[in-house]
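Presented below, as structure tokens, is a lone chain in the form predicted on its own.
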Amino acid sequence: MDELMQILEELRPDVDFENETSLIDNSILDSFDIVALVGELNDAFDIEIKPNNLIPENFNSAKAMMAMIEQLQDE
């Protein structure tokens, strides 16, 4: 989670990870965040996230995120 947190502060250092839930229905990550962050995830975590994950629920908060890259490590 620390090494997510840390990608996620790099991208919006404006942004509360650890208390926001709503990162996407609250429009506070864009889709060029979402992009980047993919990008991000997919070489720091050696898994690939790919379209059918894009989905609000996996990116609202950094513990659906974690959640998601922990799913994708165990396939």
Given for the second form:
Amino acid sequence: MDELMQILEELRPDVDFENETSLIDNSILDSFDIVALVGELNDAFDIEIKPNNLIPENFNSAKAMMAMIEQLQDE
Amino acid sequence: MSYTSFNFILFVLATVLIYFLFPLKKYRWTILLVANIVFYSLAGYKYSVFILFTSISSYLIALWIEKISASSKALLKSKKAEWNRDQKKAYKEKTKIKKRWVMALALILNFGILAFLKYYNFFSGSLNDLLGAFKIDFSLPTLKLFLPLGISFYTFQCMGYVVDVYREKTQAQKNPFKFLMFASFFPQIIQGPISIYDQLAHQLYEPHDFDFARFKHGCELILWGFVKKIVIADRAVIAINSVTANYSSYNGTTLTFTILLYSLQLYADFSGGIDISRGVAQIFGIDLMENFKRPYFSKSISEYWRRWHISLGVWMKNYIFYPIATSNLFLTASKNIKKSKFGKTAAGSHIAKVLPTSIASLIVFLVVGIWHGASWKYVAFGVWNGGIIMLGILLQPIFDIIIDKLHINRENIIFHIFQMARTFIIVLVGYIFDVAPSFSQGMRTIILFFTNQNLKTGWSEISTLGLGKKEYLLLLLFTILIFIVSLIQEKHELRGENIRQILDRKSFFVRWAVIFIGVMTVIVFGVYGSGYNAADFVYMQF
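Here we have the form predicted on its own; I need the corresponding form predicted together with its partner chain.
Below, the chain from earlier opens the complete complex, with every other chain and molecule after it.
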């Protein structure tokens, strides 16, 4: 989780990732952020995020992202 | 049947009556299906073959894809103990490839029809020009092709559904009639919004009871749509058509005015039409997605495209932008730059980070441009919009430095207004290629903008475009009205409230006065038929 938080904070220092739970629904992250994030997460966690993972539920909060990462690591 | 015709109002009323009086609630959706078929057939029954083909092929292919996924999962489950990790992985890969081939079939079939009907003549014409330039004696014939009603919209909608099934985001629809219902929903078939299956389909099939509040809100939205479409857009288009009929004979001032007028006409026409679509759907208890959110208030061109034709933007994002930007090719390229010597510099690291996004944006806008029409001027429209977005992403750090150096407060309202004005001008330049009859005429317009401004000649030309002083004044007043309405919408959106809800809280007198004025505005100021005075309409209809 720490590694994820570090990536997120580097990407958007202006966002409170600890507490925000509607990153996508409230348009805090846009599609450009998501693409940048996909590259970073793929490398950092050795996973392959596919377009079908790119749904709001997977990116609305840091916790949701972590859950998606763990699920992809299991596959 | 146009959404603004008297026949359409009658058609909707009849469908509403039959739908809500139909006793077998569970089967109320079949009334809408019949309405879709009638509506589509009235537009020309020969068109129906195409929408039927796309619906049936999407329906069958989605089922096929789902079957491959299901049988693969079942086999993996049964071999869970037997197979090792590598065997499982290899089998999963095999399934993926199989699914991809079926998906490719759907793409070729459905986009194939769209591409052929829409682009064959553009392609053959360009090829013939090219061959002619090399003096090669061969030419492809020009075909008399027609575009079936709403082909882009139902094709996009069906393909989105097939991809969603492919991605296992949604389950395939088993009932072919229910699927046809989704593909052909009459309020949105002409111009969208392009709906996502998961958001729309269940609403179509659920039985809805009559709800007066929904009926009222739906009618109010339709009324506002009528005001925008037939009072504003259909009036502005008279002058625009006069200019485009004889485009090269007008001066820079007139052309500048025309482009401005076009920004009003296009917004009023498209968003008005969508209001009618959403209003009609709302009466049936169905919420269609919003397609416009005050796009001209955008502070950047990428924001503009998130607020203009939203459903197309969402479609492009889900099915083109994300797959390209997150493809191995792009991510690896970005990684390689990052690792290189150049990637260690500030500029290099930034470029590595934004490369996938910026190139994918450009590709998306090329597609959007070409989707608008088969002509080089639309390619220019796409390159212009995509190019600006691409440059915006790439040059962001430089803009940041300039803003900091100039000590500009980003939250300052004047800076926001500057950003909105800048974005609007960029949008207008894109519109030039929409209005101008060809790419070269578009370029000429840009030159004339700088070299051929003359207010006096301009005004004398503008007054010959089919609209009198009073008409222009009327357009100006309605532009101010749209502006005020937009400001109110903007203010109340944060509270999740729309103008109709605000109106609900007003007194009985105010509510009915607004509706009465709206109806009278449409009757008195609406532009009807070939002439454009209300007398024609009143005479024809009564």
